[in-house]
Structure formats: structure tokens, C-alpha cells
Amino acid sequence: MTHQIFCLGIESSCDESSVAILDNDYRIHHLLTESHLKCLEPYKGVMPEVVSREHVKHLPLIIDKLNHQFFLSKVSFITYTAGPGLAGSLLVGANMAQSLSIIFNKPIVPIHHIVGHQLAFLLEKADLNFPCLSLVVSGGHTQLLLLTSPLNYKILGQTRDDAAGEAFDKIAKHIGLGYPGGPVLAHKAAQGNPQAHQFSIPMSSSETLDFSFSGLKTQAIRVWEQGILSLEDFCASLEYTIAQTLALKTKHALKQHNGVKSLLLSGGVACNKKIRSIMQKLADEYKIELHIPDPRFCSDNAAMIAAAGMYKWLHASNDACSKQDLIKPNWFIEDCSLF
């Protein structure tokens, strides 16, 4: 019988305080998440100082609640998001991990936030075939990566300015949908006509696999201010254009890299139904598998960090773990050793 290993995962890179207990079969025993979006409503955006204070307030309460449900002394190690993210928020989670490490005499394993998103598929025990093309789409990141295994990757393209989720939220804020406006925009889009206005697809004539959304953001704001579209049609047309942009670059990547067997879509924006639908059509066209984690594992959560930490613990040398900086707010995925 395989010895059962437990890990404690902590995620605090932005505006969610999240803690999870995971075993070596990637089974979630506990997942507790406290969102701080409510306290950000007056600011209509992320305020680093505000969310840092919320993490200071809520993470100890979540840990205390978890400790009444699970003896934390049973965990083999503690894993946490070391970056990228907001420095203050990351530091709260890292200090919590370090404190628990001292209290329970357990090693700590730092995890890159994007790796957490990519390895979220482990939580659903998906049989992902390699090589795999991975598209990570979130509020702060839009990246295409080629994975030959969960531990080996190559950056193919990434955003040169705004991320897709950032564009959604900034445009939604400008047209009065509040913060975070992306989900509200998607709800309005479902009631509109995606062909009502034809926005330009950013970098559509370029074979590069990089993304750019700042120009589309400017274009969309100008169109909105002209008052020629209903709210629903505007949102539907914008959502469709962003989805088409992601699909176009992904299609270029599939053409440039023969032999890809699966497509992985992850990150908070992967919750968007239009994007999920268009990526499914692309996977069907190329006759490859598409895997998108359940929406609860697409948005920031400690279970995905615990899954990445468990994979690292089981399949990679942990000698390098103690050599990492406590946090790396600007931890670029292409210039560091993730495992």
C-alpha cells in the first residue's frame, strides 16, 4: 500500500486568501478560500495595501479553522505561492508558510503561480498527453507554452502589454460594470450579438505568438463612447474578438509545432464560456484533446498550488527549494528553475 502524503497549500498572490490540504493522489481533503473582492468595490480595482491587510486578517483565521478539521502536524510539507503577484500579499502567505514550517518542523516548497494554473489538471486526474500546448489566460498573464512533460516547458509567446483578463476588467470598469467587471461583461455578452461590431484582432497579420490587448482596449473605449452599440452587443462583440485573438495565436502555435497531442487552457479567464467554446472548436479542428479545469480550479485557489507542490515533491529534487527567495513578485517563468 502506498504511503499517504499530505501537503498544505497556501495561495495569496492577489485578492484571495486560500488554503488547501491535498494528498499524493491529488485528492482534495480541504479547500478554504476567502475572496476580498467586496472590500475592493469602493476602489474599482485592486489596491495592494488593502488586500495585504485582508490577507493578514483572514489567513490566520482560515488556518485556525482548518486546524480544527485536520491535524496540521500530519502534513509532510508546506507549499505556497512565491510569485509572481503583489509583493505584500505574497509576503503574508510566505510568512505564514514559514511560521507553520517552524511550528511543525516541516519543509516548505515555493511554487510559481503560473505552474499552479497549469498543473490544476492534476486535481481532476486528467490523462494529459504530451507534447501539450498550454494557454494560460488570467488577469495578469496571457502566455502560450509548449510542455513536453509537466516539468519541461518552453515559452512560445506572451502578452506584450495588457493581459486578456486585464483588458476585460479595464474596459468593463470604463463602461460602468464595476470591478471585477470581466464576469459581468461576459453575462451581458450572452444577451448580445457577437457580430454587431467587428473589432480589429490585435497582431492578426503577424506570425509571432505574442499577444497585445492594449490597442484593442483603446479601440473598444472609443467605439463605446460613440454610442453606436447597445451594452449587450458591445460586450458580445468585444468578448468574441478577445476569444478569436486567443484562438488565432493558438492556431499559429499548432501550425508551427507539429505533433502536439493536447491543448490545455487554464487561468481565471478560462472560466469564460465563449473562450471555452471557441477553444473546443479549435481542438476539434486539429483532432487533439482539450482539457480545461473546472471553473473552481481556474480562478486562484490553494488546491492548484498544493497540486504543483505535490508534483514537485514527488518528481523533482527538493534540494533547490530552500535556495529560492522567500517571494519573487516579478518571477518570470522563462528565467528561473521552477523545479
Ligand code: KG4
Second form
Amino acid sequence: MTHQIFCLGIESSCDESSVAILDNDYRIHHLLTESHLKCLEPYKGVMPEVVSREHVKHLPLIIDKLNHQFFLSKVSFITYTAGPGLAGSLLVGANMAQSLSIIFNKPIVPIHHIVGHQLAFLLEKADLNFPCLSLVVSGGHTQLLLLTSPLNYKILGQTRDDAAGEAFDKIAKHIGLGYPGGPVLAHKAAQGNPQAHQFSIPMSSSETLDFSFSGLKTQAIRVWEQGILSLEDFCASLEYTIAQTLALKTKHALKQHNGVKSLLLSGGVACNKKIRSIMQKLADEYKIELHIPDPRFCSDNAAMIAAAGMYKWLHASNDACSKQDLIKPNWFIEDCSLF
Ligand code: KG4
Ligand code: ZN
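The structure above corresponds to the form predicted on its own; please give the structure of the form predicted in complex with the ligand next.
Next comes the full complex, this chain leading.
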């Protein structure tokens, strides 16, 4: 049996403080997550100062709890989200990683948050074939990437304005559904008719792989204010349009990149059932494998960061693991390519 090694993963880029212990077989031994969404309810959106304070309060508590379940001195290294994300929130996680690295004399491995989302597939032992077309849909990102390996990225297209999750959240806020809007809007959509209103798909006539959700947001708000749709029908039609938009651009990418062997969907918005099923239909049509992590690994969590850190530790040179800044709030993913 090969020697077992462990790592500690820390995620604090937005509104979750999360820590995980993972082994070199990508098996999760512990995963503790403290969500700060409740504190954001009065603001109906992310308040950077408020979440930073929540991380300051909760991250040491969950690290302490974790240390009672697993001696942190047993880890070989500590890996954490260095960016992109909210600078204040990232700093709390990075400082925790740095402090533990000094206390236990272990190296630290900084991870790009979107790399973490994508490498969540390792937690499920999914055997992805490369090149892989990856669609990342979260609150801050909507990107189509071509992966020639788990650590080699080329951006094919991305949103020119709002991310898909941001569109869900902003529209939901406008119609009084609270924050985060995606899950609530999806819940209402389940009881509505997706064909009740035909929203136009942003940039559908163009072959570009870029997205735009800000126009759809304006369109949706205008339709809502006309008062012609029930809440359920409005949500179902909107959710359907967002799903169709993502599928259409993915289809364009598949047409433009012939050799693609697999499709990967990740990020918080990938929890959405309608989007999952439309992407499955697309993969079936193109006869390629699709992997979408279990919803608990799509939303922000430290297990995906630990998985990315472990992969980097095992497969990248030490140099590539150590030359980053402590945090990079605007980290560009193509700068992470290691092979
Ligand atoms: O990846 P994530 O947890 O955090 C970021 O990195 O941004 O994604 C959060 C986003 C939010 O915009 C949230 O509304 C959206 O994911 N989301 C959903 C669903 N669950 C979470 N959007 C649509 N349908 C869902 N079921
Ligand atoms: Zn995320």
C-alpha cells in the first residue's frame, strides 16, 4: 500500500468558512462548513465587511473543532483559496493557513478558487478524459474552458458582465426572494411553466463563446414589472432561459473544438436541476461523458480546495506550488496553468 498523506484545505473566498481533511486517494476524512448566509439576509446580498468579520469569528472555531477530530500536526501540507474572491475574506483564510504552517512547520499550497470548483470531480473518483470542455457557473464566474489536463486551462469564453449566479441573485433580490436567489428561484420554478414567457437568449445569434447576463436581467425585471406572469411561471421561464443560454454556448464550443472527450459542469449554479438535465441532454446528443459533482461539492466547500491542493502537490513541481502571493483577489486562471 502506498504511503498515506493528508492535507488540510481551507476555503474562505466568499460566504462560507470551510475546512477539510483529505488523503492522497482524494478521500474526505472531515469536512466542516459554516455558512454566513444568515448574516447576509438583512442586506439581501454579499457585504464584504460583514462576511470578513464572520470568517474572523468562525474560522478559528471550526479549525479548533477539526483539531479535536484529527490532529492537524499529521497533515503534510496546508492548502487554501488564494483567489479570486473578496480580499478581506481571502485574507482571513490565507492568514489562518500561514499561521498553521508556522505552528506545524508545514508548507502551504495556494489554490485558485475556480480550479477548486473544477477539480471537485476528483472527490468522486470520476475518470475524466481530456481534452475536457469545462463550464464553470458560480456567483462570480461564468467561464467556458478547455482543459488539456487537470491543471492546464485555456479560457474559450466568459461573461462580459454579470455571472449566471449573479443574474439569479440580482433578479431574485428585485422580486423579493432574498439572498442567495438561485436556490429560491429554482424552488419556485419547479411549480411553474418554463414556456410561459419566451425571454430572448443573450448573444444567441453570434458564434462567440462569451456570455452576457446583464441584458437578460434588465429584460426579466421589465417583464416582471408588467405583472403578466405568476411568480412560478416567471421563475420557470427565466431558469429555462438561463439553462438554454449555458447549453447553447456549450454547444457552440463543442462544434468549434472537435476533439473534446468530456464535459464538466461545476460551481454553485451547477446545483440547479434544470441546468443539470439540459446539460445531460446536450452530452447525450454529442455522445460525450458529462460529469457534474454532487451538489454539496458544487457550492463552495473546502474539500474541493483540498482536492485541487492534493492534485497540485502530487503532480506539479514544488516550485509551482510555492511561488504565489499570499492572496490574489483577481487571480487570472490561465496564470495557474502548470504543464
Ligand atoms: O460557487 P458558489 O457557491 O460561490 C461562488 O463561487 O460564487 O456559487 C454561488 C452561486 C449563487 O449565485 C447562488 O445563487 C447559485 O450559486 N446557486 C444556484 C443554485 N444553488 C446555488 N443557482 C441556481 N440554482 C440553484 N439551485
Ligand atoms: Zn465558488
